[in-house]
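Below you'll find only one chain, the form predicted on its own, shown as C-alpha cells.
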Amino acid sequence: MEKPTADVTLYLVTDSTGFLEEDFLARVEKACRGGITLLQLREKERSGREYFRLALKVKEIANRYHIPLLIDDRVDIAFAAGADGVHVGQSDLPVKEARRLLGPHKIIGATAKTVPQALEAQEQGADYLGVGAIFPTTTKVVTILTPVETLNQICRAVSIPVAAIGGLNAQNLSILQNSPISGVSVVSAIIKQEDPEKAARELKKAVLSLPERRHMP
C-alpha cells in the first residue's frame, strides 16, 4: 500500500455548522472541483456514530476527485471510515501513538505553534504541520494567534510541509508573501462562501503565486 501525498497547497478543513447535510456535502464537492489538494473533516460536536456516518459520505466525494481525506482528532473514526489519515492537535493523541495505531501508510498531520513543538512532531513521524492561527477565526475552535515570524522559523526548522492556518483568504494572503510555507489551510474562505468552487479556484491561484512558497512533492 502506498501512502497518499500530503499536498497542503490548498488544504480545506470543513465546518458543517449551520448547513443541512445535503448542502454541506454539495459544498465539499464544489471545493473539490475548485482544486483543493487535501481535505480534513472536522466535527467537534457530533457523536462518534454521526461522525463516522458523515465521514463515509465525505470519503466517497474525496475518492471521486482523488483527494486524500483526513479526520480531525479521532484516530478511531479515521480507521473505521478508511480515511487517508488524521490530524492531531497539541491536546490530542501524540503523533507517535497515532502512527502506531494507523500504521506507516496513513497521513498524520500535527498542529504546532512553536519550533520545539514542530521539531517534536516531525521526530515522531508527522507528515506535515499546520501552523497558526495567523488571523482570528470564526470557527468554534479556540485559537491563539501565531506571529508570521514564528511561522517562518518553523518552516525553516523542519523538512516536512507546513501549512499556514487561521483566518486566511485571498484578500489577506499577502501577509505570507515572504514565508517559505508549502500551502494554506482554510475553513470559511471556501466552505462558507456562496460559490465554494470559485472561492477554491481563486485562493489556489493566490497561493501558487506566493513567491517564497516551498513546493514539496
Given for the second form:
Number of protein chains: 2
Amino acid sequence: MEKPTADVTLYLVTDSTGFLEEDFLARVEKACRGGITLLQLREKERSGREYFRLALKVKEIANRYHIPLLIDDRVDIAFAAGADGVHVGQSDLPVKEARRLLGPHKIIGATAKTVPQALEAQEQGADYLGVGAIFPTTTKVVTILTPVETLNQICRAVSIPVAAIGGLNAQNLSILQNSPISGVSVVSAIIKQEDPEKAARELKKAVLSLPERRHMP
Amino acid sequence: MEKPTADVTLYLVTDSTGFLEEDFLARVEKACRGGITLLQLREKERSGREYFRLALKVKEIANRYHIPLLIDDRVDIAFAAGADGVHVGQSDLPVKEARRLLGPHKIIGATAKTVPQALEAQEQGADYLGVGAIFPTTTKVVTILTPVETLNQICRAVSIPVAAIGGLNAQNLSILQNSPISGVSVVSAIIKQEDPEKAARELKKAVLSLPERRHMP
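For comparison with the form predicted on its own, would you give the structure of this protein in the form predicted together with another copy of the chain?
Then the entire complex follows, led off by the chain already shown.
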C-alpha cells in the first residue's frame, strides 16, 4: 500500500453550503475535469452521518479522476469513507494524533500561520501545509491575515509542499510572484464560479506560471 | 485485550457547558465516587482539539475509579484519547462503521427511539442502547418523547442492555417501575446538582430498587 501523492498544485477545498447536493456534486466533478490535483471535503455544519454520506459520494467522483480525497478534521470519517487522508487545522486533532491513528500510508495536511507552527506540523508528520489566509475569504472567519513574507519564510523553513490559502484567485495570484509555494488552495475561486471546470483550468495555468513555484513532491 | 463491561446501571453523560473546567472535572470525579458505572463525554460545542484535550483529563479520572469512558460521536477522539468506546446517535456515524473502525474490543452504544432502530443497532454491533427521551431535558433539543411502552417493547426486543434516558431523576424514576431496563442515563440529575456524589448515590439506590430491572450483562 503506497501513500498517494499530495500534489497541492491546485488544491480544491469544498464548501457545500448553499448548494443543492446534486449541484454541489456536479461542481466537484467539473473541478476534477478542470485539473485540480487534490480535493478536500470540509463540512463544518453537517452531522457525522451526513458528512460520512457525502464523503462516500465525493470519493466516488474523486476516484474516477484519480484525485486523492482528504477529509477536514475528522479522522474517523476519513477512515470510514475510504478517503486518502485528512486535513487538520490548529483547532483540530494534533497532527501527531492524526498520524498515530492513520498510520504512514495516508496523507495528512496541516494549517500553519507561523514558522514555528509549520515546523511543528512537519515534525509531527504532516505531508503538506496550508498557509494563510493570504487574503480575506468568505468561507471562513479569518481573524488575522498571513503576510506573504511569512508564507515565504515558511516555504524556506520546511521541506514539505506548501499551499497558499485564503481568498486567492487567478486575478490576485500575482501577489505570490516571488513565493516558493508548491500550489494554491481555494474554495470560492472554483466551486462558486459559474463554470468550475473553466475556473479550475484558468487558475491552474496561472499557478503553473508562477516563476518561483517549487514543484513538489 | 478484553472488552470492558458496559454496565449501564448508572450511566453519566457529561455536559461541561457553563462550568469552569476545574469545577467540571471535580464534578465528574464526585460522580465517580458516588457510584456511576459508565461515563460518556459529550461535547458538541468544542473543537476537535479541545474535545481531545478534555477527553484525556476525564479519562485520567475515570481510570482511577475503573469506570469505562465513552466518547460521544467521534471515534477518532475515542481512539486518540484511549477511551473505552463511543456512543453514537442517529445522526452520528452508523454503528456498523463505528464497529468497523473500533474493532471488537471497544464498547459501542447507540441511541434508539423505536424497536426497528433498536434491532438495527443491535444487529450492527451495539453493546447497549440508550432509549428516550422519557422526559423533556434541558441538555438536548428533544422533538419527540419516547413512551414508556415503547421503551419496554425495545427492552423485550433486544438482548443487549437498555438505559432509559431523558430528564430522569430520583423523583420521577417511579415511571420506570415496570420497565425491564438495565439502568438509567442522566446528565443534569448528577452533574448539575450541588453535590454530584450524593446525587449519584441516591439515584443509584433508586435505580437498583426498580423491581423489573434486568441486571446485564
